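In structure tokens, the next block holds one chain alone, the form predicted alone.
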Amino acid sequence: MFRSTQRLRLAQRVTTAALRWTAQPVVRPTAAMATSGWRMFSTSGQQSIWIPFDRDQLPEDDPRRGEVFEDETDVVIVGGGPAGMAAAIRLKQLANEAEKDIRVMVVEKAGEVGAHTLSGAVLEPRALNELIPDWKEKGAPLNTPVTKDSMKLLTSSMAIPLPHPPQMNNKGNYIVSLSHFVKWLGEQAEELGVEVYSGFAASEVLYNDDGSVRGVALNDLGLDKNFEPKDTYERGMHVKAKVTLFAEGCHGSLTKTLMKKFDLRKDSDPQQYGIGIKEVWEVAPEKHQPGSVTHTVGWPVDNTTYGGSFIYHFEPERHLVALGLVIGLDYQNPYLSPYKEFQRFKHHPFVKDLLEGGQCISYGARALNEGGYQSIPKLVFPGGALIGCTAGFLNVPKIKGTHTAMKSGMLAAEAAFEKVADEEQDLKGVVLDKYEQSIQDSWVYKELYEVRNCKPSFSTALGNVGGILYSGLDTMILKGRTPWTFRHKHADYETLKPAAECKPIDYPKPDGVISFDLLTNVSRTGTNHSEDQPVHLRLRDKSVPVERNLAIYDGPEGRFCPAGVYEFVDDEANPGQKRLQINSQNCIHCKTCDIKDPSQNIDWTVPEGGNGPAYSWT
């Protein structure tokens, strides 16, 4: 149980965090602070991502070195999607049945469970039917069963049918608020006694003295933008754990370190993302058809570049539409605008009519993962475990991973369980093994070694039309029962071309009703980022933007970014020259900057907790 003392911290931090919010406007460009004060760092060898200091270096009488609250747990979890709140359920399941008193934390970055969680979403139940049986009677908001399916090749101005793929068939699933999906799976992990905190995000990883992982460092609170203290400062705590479990989500920070620290891609490929982007609208009643889902591939993207769009159609009573394009974050122009696209799109009379009288209400964007089989990483490292889209389970051809997720963190539970509840078994860097045999024999390994060769099939020569014939064939008729696996050669920042070999992107000026401004988007986000804290996007080499990525790439990052943070001003300080400018206040967690920055300069960090997107519908 948690000390008074402890108890007392937490509560303090939760109410200093509340306390503290206050409403940002979206930065316009133009208005945005610069960045020239805040400190550039390298994040290599053994510095932290998150402070780029020595503590230990500091005056002893420095704040910033006072002492450390630690509070010990069995298991931590950090991040409160559907991997991490299903492993930390079915921990709880198992040592309630075993009647064992085995202390579960999740520790979440978002003000509330679900506000950072973004998807499609087409839900599958194979893995909710398994962890908690009865959701149905518990309320779970699968309000929308899958009614009807359909697949469609899009030219600039027509929608060809094409065979559906039995991949996506969709019987027997729920198109879902991924965001609603999650917060109910807080509630059902809360009533089974898991401590769920909201508001607190994990910045730095704990190791012991022979390098295993002991647990997680949460982010200081009450540094200005410089790093320095303000009255308000309060040092991050400690949370000591016999096993942490990393539900990060796609690209989480902590992962990335985890990553080279332990070398856990050393036998996989690079993984490979895309960008969705995604809105939510309130269509006219006469159009609305509830449970339909649509998926398209072809326009607005051209045959080298990885693209496919959705439409969902949900929420009978609010007449709710889903719609959102996928983009493979592989793509080679550097003038490509994932965002633009996506506004482009829906100009195509096929979705254009769907929205005519409708209203947008939300709008957000994310990273996924797609690299599949072979970019699955070591799963286990000692005092720990990769679990969800952290690790990367995300079926490419389905475009679903919340089943896959939710099934990696019950295995891993399931695991963690076994060891912990042995009261006699040293846990100080205990290693999982049996999660990782566990995920080899289930059906998550089975569904996505069966479709391990669709997507890299479109980066052939033949482009995306080579991909769709071959993943046709595969998943019609050769079921994945090759001899071969086509691999992931590239990682996605090393296939842009330099602007000079790629021709500009003249996109339409949206025009406020089906097609927006990115900045009138990114306020249907709610996203909110206290002005005065450490800028959490940070550059290794202030340098490089200009010198290299302008220089070659003509600044791709305010065309990849999907939320107007990143922008090239001119340079105050030194007339005639450019400097990139950072909008944090803007940012929506997307993470595409820290995996598309052809320099790989960007390390995407932790804000202080409670601050980024409050999605809802999304």
The other form holds:
Amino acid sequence: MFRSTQRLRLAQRVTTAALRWTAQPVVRPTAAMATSGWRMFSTSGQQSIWIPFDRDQLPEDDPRRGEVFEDETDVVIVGGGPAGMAAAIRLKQLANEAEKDIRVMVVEKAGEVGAHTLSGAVLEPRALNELIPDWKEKGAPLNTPVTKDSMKLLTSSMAIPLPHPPQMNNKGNYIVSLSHFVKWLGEQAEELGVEVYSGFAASEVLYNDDGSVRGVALNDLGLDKNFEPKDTYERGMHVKAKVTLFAEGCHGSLTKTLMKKFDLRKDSDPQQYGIGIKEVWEVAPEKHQPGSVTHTVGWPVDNTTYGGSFIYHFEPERHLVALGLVIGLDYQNPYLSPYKEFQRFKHHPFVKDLLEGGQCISYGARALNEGGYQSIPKLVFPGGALIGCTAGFLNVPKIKGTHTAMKSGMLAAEAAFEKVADEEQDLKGVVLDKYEQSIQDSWVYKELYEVRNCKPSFSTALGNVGGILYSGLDTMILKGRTPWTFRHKHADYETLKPAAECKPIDYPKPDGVISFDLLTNVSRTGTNHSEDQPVHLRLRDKSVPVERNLAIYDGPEGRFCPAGVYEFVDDEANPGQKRLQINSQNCIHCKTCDIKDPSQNIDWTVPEGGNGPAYSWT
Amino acid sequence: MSNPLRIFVPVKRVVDFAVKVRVNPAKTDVDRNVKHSMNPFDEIAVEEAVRIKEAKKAEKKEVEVVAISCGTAKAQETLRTALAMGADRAVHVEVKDDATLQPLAVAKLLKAFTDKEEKKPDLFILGKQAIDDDANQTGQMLAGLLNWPQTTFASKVTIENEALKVTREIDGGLETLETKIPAIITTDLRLNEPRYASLPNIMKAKKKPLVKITPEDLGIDVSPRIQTIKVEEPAKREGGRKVESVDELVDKLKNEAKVL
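Structure of the form predicted in complex with the partner chain (previous: the form predicted alone):
Whole complex next, starting from this chain.
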């Protein structure tokens, strides 16, 4: 019923002008601004949207203008994931060797280190071996070495073995829970004297007068839904640092602002992304083959959608299997639901057989980088640098990014230490050019350069077939030694076709045993956001979701969000109309909405620290 | 009161309330490899203690808030949060395995600690129950061991010199009790809204004293008196069925559900 009314509306509303229009908020001061001191953006004039207030416009005695507590550190690292922790550990190692004392702080938005970390994952220990050679004695949770590697092409009923490219040979690698690995890295960092502050979200980059990065500001605590201070209000402290390393992971919220401010993407292609949706299952012991790694391509995604799955058997004592589906966010059909594709995938006879008799114990999702070499931005700017997935060093054919992220953190740490340890230097606006140079000379770039043409080869008219053929040729024979470099021509948010041009996909209903409905799975993420706080998913223009996303694309945000945050519901105030409901409490911080919104209207900002998923075994 | 009013607040590190708890493969316990945080009722207890301290400060009366936790080394994180919220010092009673630490053992540890302390506590404020075992026993057992009055499920607390007035939430409504300190208070949900432990306070908390002791130091045997034999997930909910008549209902209740 809903769909047919939508098609009528689409027929009436879709014009070529609407298709070419991109959201450009127009600043039109409203009367409200004078009274409340808030700046509002509005294009349609009727519904105005807030953005975080301008403190200077508030009355003098407003607690939000209160005194700021500022602390100084030598290095602050935003994000306690593999890259952030590797950088912190390396800094302290260098300091201890040189018998110097430097202060290193890691600020992590998750309540516990590792709680927001999710990945496949098969870890290549190359960077870990360099960072902590005696990781085994120190108890690193690398418990399952890879014993078997296979690749399959799925059709709706068959699983055909395929030869896999040499990059995907996983001998010497380990199947891990990245969340547990990061937790262990955090313990190593703390032992070395790194100050790890989990449960604190860095919400703003602080700048000096000359425009260089001065550090970060943490979220205000105790604001209610309308940004008004509650009794528990406390202004977010400022962390001033000589060097600020941003390690926020794929599509970081602060990194987004840095890209704009310093034009870091000037000479690189737009970043390409995928969404990885994953479940961890406890399977029947007789079906468990610890160390087995399987990747599939083909069904359920069609030839024009980049996608593939992984199935990893790990933790011999607990018979765990990590499985998931990665779908390129450059998909074109707005009716595609990555979550439902994954649920459908599990019903393939090859997968269903493995899962029958088992139990799903964990679920989660995260966006990941697929742009590779061509999309790496400029990494350094005055006062700081980007490390890890927030810059984008994931090796797409290998589907591994942890080792390159860690190495980038280590190289940035080495460059930063040199500057910080030299007390003679005035470090305002320091540029870590040595980092940019050393990473280009390192195995990270060598690896990424070799496979640079694989992912883009999927974006031709031949679709996945062309991609598999070219990538096979490139990885096995050419090894990237070609004079050409395919480019990424579009950003992911530009690739959606209008709903009128596409067919809705008829997904099977979840059976509750192998496949699950979305909300059941969301409860397995342990996600929670405390109630009375500003909604962290901000709409630049409140009218766009219904007037554009729903009208032209039939509301893709209701389908690509793996946590059921976005829902188009009946608008009680305007009968017959719809409105976008944002269930921000469900958010699992995957960042897909910020990436894929065709109107680029959704701004993912960081909620109160400690909120978000509580992943385990992911 | 010339001496500072001493408030002891026991806190417990529990599985975070938002985590979906699961049974471990051995079916002996839940999977504790998940996110932990301070028991929400203990947060309320710390908040109440700190509020009393702040209120008395205005009257120029000194109050000392001491946070205590019995648990593994990780309990120190919880103590640091309590210190960041405003506690003055912390005591960590370190045990090897806190999954088997039961309320009676904790109450005994707290009594032994009280006996040993030179600066005796005037008040214990505890959370009414921990969200992992839902035991609701420690405060009451401690009151029994110390022979102090207990005011449980407090939703409002007032202290005037030695007089303690507590409003309790009971099944029938609200009950107000008057007693004298020293006493035990256990907190219920509506007592207050705990403050955030902000990062500047966490940094300041690092300088506050944290003392570590063991059950052996206190001469207490913490071995469990109750043995958990098995932990299972609740039975899967079966679908309901509609019946056509009352007779059919009675028949099914008698012969299938066997409740008649």
